[in-house]
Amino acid sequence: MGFISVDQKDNLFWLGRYVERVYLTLRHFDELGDRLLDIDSTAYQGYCRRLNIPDIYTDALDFIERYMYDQSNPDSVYSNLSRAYDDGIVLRSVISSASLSYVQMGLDAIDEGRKTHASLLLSQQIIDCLLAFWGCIDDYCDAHQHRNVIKAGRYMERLDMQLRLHDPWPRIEVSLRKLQRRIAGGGLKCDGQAADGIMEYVLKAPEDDDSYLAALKLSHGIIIAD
């Protein structure tokens, strides 16, 4: 197993998290947008609570606009993808310029969407770019350990968002097992008790707020910092 510096490991991990955060956000965003416009104009408030982000929005349309495009909003899709790009820049020699180019294409799509407000088409374009990014990681990121660290970030983010948004426990189990494999392959340190605790909820807990919250708290300690 090759050597990865602490800084490089951190960049890889957070690149994976930010890319997955944008991907999952967009997967939920279109459905949420339809609900906001057609059923419940306040639905974004519950979404903000579950993701633990500040509700700074005046109404549904303000949420749709600022949550997608606002560069000054640290929780926006644009801001999260920008952070992924910043991590990718310093990892260009590891992940390849081809991989990084798809993150840039996603940012370009958001810039175009800000002008045209074609949010549905925009979301699908960015999703396609991010799926292509992961394909490039598999093709061009040659070091097994590097791939595992970036994918540990990916599945850590997926687990976090699934718990916050109350995905069914069987789907959470899949993410947890993938995360554990990537932690081991990346040479990261895993808190086995935290992982076992989450699995207890996966196997036995009802789908209620208290169970998801307890499992979410455990997930925050599953990776032990160097």
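Keep in mind that this is a model prediction, so the values were computed, not measured. Superpose the two forms; the largest set of C-alphas matching within 1.5 Å is the rigid core. Numbering follows the first chain given and starts at 1. What changes on going to the form predicted together with its partner chain:
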Second form
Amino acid sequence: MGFISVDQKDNLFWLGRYVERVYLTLRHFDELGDRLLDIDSTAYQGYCRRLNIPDIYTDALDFIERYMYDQSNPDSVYSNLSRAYDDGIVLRSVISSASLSYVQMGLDAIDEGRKTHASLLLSQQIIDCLLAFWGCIDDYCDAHQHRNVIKAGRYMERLDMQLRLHDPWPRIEVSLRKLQRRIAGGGLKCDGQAADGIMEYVLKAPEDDDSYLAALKLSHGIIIAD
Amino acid sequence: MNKMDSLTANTAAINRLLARYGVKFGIYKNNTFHEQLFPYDCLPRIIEKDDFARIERGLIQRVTALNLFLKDIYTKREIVRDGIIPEHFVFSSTGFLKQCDQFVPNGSVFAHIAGIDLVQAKDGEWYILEDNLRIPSGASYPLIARKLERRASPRSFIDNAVDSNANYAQLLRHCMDSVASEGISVIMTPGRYNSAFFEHSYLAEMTGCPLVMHSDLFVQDNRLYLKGAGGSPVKVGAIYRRIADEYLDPLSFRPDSLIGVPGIMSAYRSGNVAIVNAPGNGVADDKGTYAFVPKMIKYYLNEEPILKNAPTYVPYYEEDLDYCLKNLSKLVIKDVSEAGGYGVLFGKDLDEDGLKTWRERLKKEARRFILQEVIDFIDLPVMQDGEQVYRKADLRAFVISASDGVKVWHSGLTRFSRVEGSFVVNSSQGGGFKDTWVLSR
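Right, the form predicted alone is done; let's see the coordinates for the form predicted together with its partner chain.
The complete assembly is shown below, putting the previous chain first.
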């Protein structure tokens, strides 16, 4: 179907962002979980700082539980996946029931994890659902432009997370180039100077927090509003 | 037919898939929105070919008469002039909209999608319980359930010739396109917090029509347009709106409506867009009007009704009121302004004081209620906790009227009560659903 409304386009972009946020968080959680258990039980504090989310957790276990499953915590994986669902449910006719079903299954898996307190065990199942979701988008979302908008959201989120977590430039560059391609394909406008600025900041002082922060700020303006 | 083993064995798997596809309905409890799964039962209602052929003829006859009634009421009003229906019943109905007066929609179709509720009595006779001509819901549930049943039990569909129900989207799309003015067809939803949002979005997906909200639409030069993310507005030729009449256009109906499209009624009355179903249909599916449908069929078609109404009494008539006052304890009372299973009261559930109060009320508010004999409709087998039990069930049949003819969908939503002995089958009151199989031989 070729038509989408202005609101649906917005939903599509944010669906991509939230799904990617959950996916990257879970991927990162694997590594962070090991650090919390084996090396530094306060490592979550630095993580919260970098993501600019409030550190409301009493200890590592509280973080693992509430950051994953707490419905009342707006930063939790659960809340972010719920937001993805909220964006997705109004897009059934654009992305297909098949694609939407994987977001629903991810939510079901996270619900199951909440009930059984199997905090990290269910993350693989959720990751599986999200990967299947992206596969479905490629297969079922027929309109090229719609796929580009949702993937612009995906790579915008990836870039954002990478800059916050100080990923090295080669990985950031891949995301940035993909984002630029998707912005163009989605009929959105890209600020080329912002893209160049991100590269300059990250390459100039790769160990410097301020450089990443400046690059992050630039990334927020990379898509020019209509 | 006893080939249902693989269906019953796979009920849990089907329900899981229905959950996965978000087959839900919304409900407000204590001012909070909840999404609930619609409980599905794997044992279909099965209707034999000949039985359904009679139902089909009866439904076509009924909906044809109802469409003629709507055209007449909004133009010449001959049925009132000829004394078939009292004037009072028509013009005091909240469903009668003066904003629709003297206007006939494209193709003379008013009730494009009719959801007709039937029950089958224990003697096999089918009775019409209710006509839903505004925005009837429910077709999407058997539509998606059938897909899963076919995967769960191919053998059932090889051994039994079951009419396909996969054509609902085509019927709907054809209906919209047949009455459309120049432009595209769209489905309009009030939003995801509407109780039937799953249906709106699923039908949009199945028909290939854009799913739109009020904020996506605007009227300019008396024409309805869709503003897309792509730039130029697109003219809308037909809109299958899933919002109630009173919210449709704040310039014509409730001025405080935030979910309507200002000016859409003017575009409609100018013939520039078809509204599916037509505004003002409430006058024909009013529970008070229901009592007169058999008379309508004789009046407009000069035929005997093929399908019977449940025996109905209208306290507005003195003779009926007398009967109701004497027999209240065995009748069911229905508030004509309510829907969804609300406003229904069984006389047998009232004590002496209750009966006395209701007798007084019927005398004072004769137009507000109809009373019906309780039809002891059949119980259908339902799987519950691995056991087969029997529960009351009705059938919502869907009749689609396009400009080139009226068709009955060879399926339907069978709703059942999950409480033993209860006659209330509505989803909003805890009922479940099952598919309806129409046999083709």
